[in-house]
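The form predicted on its own is given below as one chain in structure tokens.
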Amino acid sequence: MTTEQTTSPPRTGVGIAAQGLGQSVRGGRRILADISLSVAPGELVAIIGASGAGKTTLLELLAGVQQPAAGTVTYDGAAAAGTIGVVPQDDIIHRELPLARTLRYAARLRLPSATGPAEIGDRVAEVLAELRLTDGAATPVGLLSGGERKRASIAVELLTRPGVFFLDEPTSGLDPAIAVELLRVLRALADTGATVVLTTHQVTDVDHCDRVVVLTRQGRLAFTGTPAAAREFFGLRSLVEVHLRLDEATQPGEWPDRFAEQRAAEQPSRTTGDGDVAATPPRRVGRLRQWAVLTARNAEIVVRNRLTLAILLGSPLMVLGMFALLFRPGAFEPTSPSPTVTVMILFWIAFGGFFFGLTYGLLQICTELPILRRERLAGVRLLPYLLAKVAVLLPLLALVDLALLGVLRGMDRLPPVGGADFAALYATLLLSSAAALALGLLCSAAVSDAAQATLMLPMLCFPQVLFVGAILPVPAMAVGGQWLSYAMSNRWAFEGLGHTAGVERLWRDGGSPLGPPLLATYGDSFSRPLWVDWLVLGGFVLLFLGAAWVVLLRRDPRRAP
């Protein structure tokens, strides 16, 4: 496979100046204190320190990923779109897609809206060639080697030709040969004018860098300068022993104080000139384009992940099969209805729609929070992100809901309603699934991983069983239960289905002695106009999606501490 490289404009390095940086975590514990340093354009800089020294925190403060509790970060020149590239420690790009497809989607989200498909293709080919990934362009990211995935993460940022790269532990988990190869790539980026700042726990990586920043376990600056000057300062032949040297200090501030005195005695460090705060947001692609790109990418991920697609479509089919075995035919027969059975059939149909929607949404966000965090730095907005999830999953829910009602109707497990009433049943069930999907997305946004989301499933389902009004009618509940039932979206779906199915008329006029007493216990549950149930279900959809947006916004690390 060959590609024709295009001539790219030269990269302009960005200088960085940090003054008095400090950061704290909840509880007030300081993890960084009074960090002042400067990075010249085109330098390759390594940040080292013992575990817990605050390396990643300092990197994220310099990159604008976090807002500092104290101090400032400035760049020389404008921190405009494409200036900053951030590569986190994990390989956080979708593994289901081929590498070239991944880069195409990233380019459509990052490059100006006027960029055409041909230009995007040329840019992707150029980046692949520059990082020697052309041969893996058609390979799913999950099948690339560790070193290739690291370069793929860099390739995503390289699409916009940033002037400064920030990389968190880029050589972590790589064997020595691949780590050296990756460092050569970073060295080449710096040699072409980009400023590169990385953290590392492999002190030998420092030998490939122009400058090293050393942090103590207390998050203080022990040294910044060339690797040779660092060895001289600490009195070491190799910086491999620098952590031991810091730990041998009789006072925690011994080395930071010594370095501060030395720096004060020398000429002032280089500082950048006119600057912009590092967190200046990039120029963003329009909301509609973001939604279209994210929707297309989500759909392709679902299609390419056959296991996920099988689960999304297979689990409703299993539930449908169980419903067919559980419900007996003829329960809605007007001449001999079974009121208690009709209650359970309508309830389990409503719960089926709720369960499908909830399980579809519950793992959607928590499994890709790191990817979302990275793309937020590139300007991706939260509303298009959430609506793209809905745009892909809701049609699938519409399909399974239609199959559920159609098969049950064909097997005489539903009342013999006409086309308009069947459409009303379908609309109610689909609104119920949409509300549950939005609830699943909300909960997925609130947790940190798939295990936590899975644990939430029974806690979300049990109230939707107990307080809906099927097992125990709402009027017969205790006052607290009655109030709680208003917050159950499944209640409104159940009552809407009952209204359309005509259970009031069926129980009252069907001749079953159980009908009138059972109807009396439900009060006016099924007499409410259907549009009220639809309005409430639609309100739940908007409420849960809005809450998911707020939760994601509050989890944005760029918010001020």
Ligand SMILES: Nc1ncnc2c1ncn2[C@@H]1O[C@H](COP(=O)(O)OP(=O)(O)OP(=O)(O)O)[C@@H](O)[C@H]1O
Second form
Amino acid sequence: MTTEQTTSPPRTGVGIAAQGLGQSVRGGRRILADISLSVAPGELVAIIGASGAGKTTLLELLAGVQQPAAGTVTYDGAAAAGTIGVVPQDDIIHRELPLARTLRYAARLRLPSATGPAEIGDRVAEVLAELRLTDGAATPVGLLSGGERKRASIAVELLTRPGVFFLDEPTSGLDPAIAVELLRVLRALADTGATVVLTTHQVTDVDHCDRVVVLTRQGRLAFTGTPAAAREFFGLRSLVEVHLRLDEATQPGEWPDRFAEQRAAEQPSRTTGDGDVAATPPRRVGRLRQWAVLTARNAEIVVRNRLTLAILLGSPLMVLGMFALLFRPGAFEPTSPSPTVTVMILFWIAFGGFFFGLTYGLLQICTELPILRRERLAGVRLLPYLLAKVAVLLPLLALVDLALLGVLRGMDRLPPVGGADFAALYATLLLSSAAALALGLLCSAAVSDAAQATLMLPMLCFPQVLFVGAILPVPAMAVGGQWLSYAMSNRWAFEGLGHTAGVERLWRDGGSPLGPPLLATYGDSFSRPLWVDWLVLGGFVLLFLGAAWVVLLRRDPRRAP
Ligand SMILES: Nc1ncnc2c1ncn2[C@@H]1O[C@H](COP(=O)(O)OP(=O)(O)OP(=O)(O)O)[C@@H](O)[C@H]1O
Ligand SMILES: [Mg+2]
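Now that the form predicted on its own has been shown, please provide the structure of the form predicted together with this ligand.
Below, the chain from earlier opens the complete complex, with every other chain and molecule after it.
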């Protein structure tokens, strides 16, 4: 079925014109050169070419996801009003949530702030129906079939009724019948006015399209026009053989040059039309609303993923159980204190707070990078994004830290401190957890996947054990270690806890002969006022969150490679 001659309803989509587009990557290698083409409003366009030819690159340049090294992309006037939908190859939805829920969150992040809940519900239902997903509305996204999930990713983008859609390999991995079904959906979108550009490895997909763009292995334009014209140009009965035909060329530039000649003969002067505008970013939902929606979504993801929640809350409980087994009661007994045990108790409490915070943060961002990348393009800001992570995880950490201190205090593993001192211990521990959470988020922002994040865990933990001053007191460390110890958030937590627990007084005045000499090796570690420790810990929170923000900003998809 060729559809280039369809008599579709009047189209109001977006026209795209690319002029002399080129892209190069690090090392100066040119991966795309001199691509000029135009797409009419409401066209369904396929970009084909061998693997590595530059299809994804061209799609991202046309969509404005990447900045070109050379040339320009312009949209006609309609783009200013509408938005751009981009569906990357990776899924851009959370697998934990039911489809309709995830679409609701996406709608609240993308539709104007004034859109009410009822209107959002209607829009979600409309989109589900349009993509024939209504039956799967209540199914968690992770349980949908591959084809349904691909349509779900498209549904997210359809919410804002974009005038133009870019899809990277939407049919890859789908069985042929489902792929045809998906193409029919895209065809219907184009017929109702949207411009749709997709990349594909399935040359049969091209038959559903109005226009095909053929790239050579070297990233040059071998052809653009209707599929029928392409067959004629390459002298083929079916485009299935087009890659072979391109590879038969004696020089890499043969087909691009031939096409340029033909085009020059047909259209002597090609210029972009007047009144074109550059792609404009969509209007953004306010930061506060973004934060609120993202926080609600994070909370729902945590709650819905029972196993994750069980691990998040269960592992601290197990550690607490181990502490209870390890430490004997009465170590802080004023008449017969046990200095070495008190050091270890305080250190491991501090390390527990650090470890929980770190592990809570470490998998948060790297596991949803494609979603973040897409939502950044839809206008989501990084600060609300990061603070929404903190808003959900910090209360959980507060619970865990409180349980840790409360139980140990109840079991006589802590000094018999009164309310104010207990609150001070708690505040120190919570600040320490917050700093570790921020460090975890920073690392999660810097790596590419969960495996890398997991590999970082020992690297992050070792120094926070070695250079804290508990295993070896800071004054007893080599000079380099002493300097490094300042950078360990755990050191400040450990010393703050020791200060509040009154170890100096306990060791000096207590009955243990080990006390005074041990105290001497610690120097003034525990004599610093508590507010200094808090200030430093608070500084770490801000530093790590700020660094996470910078790292994510540097990963901004709009930056040229
Ligand atoms: N950031 C980058 N750094 C270095 N090389 C890159 C980068 N991005 C893309 N490339 C290279 O540019 C070429 C084109 O990549 P692109 O992903 O556009 O190809 P493609 O046609 O989409 O391939 P596929 O069909 O396999 O998806 C490839 O050779 C790729 O290795
Ligand atoms: Mg690709």
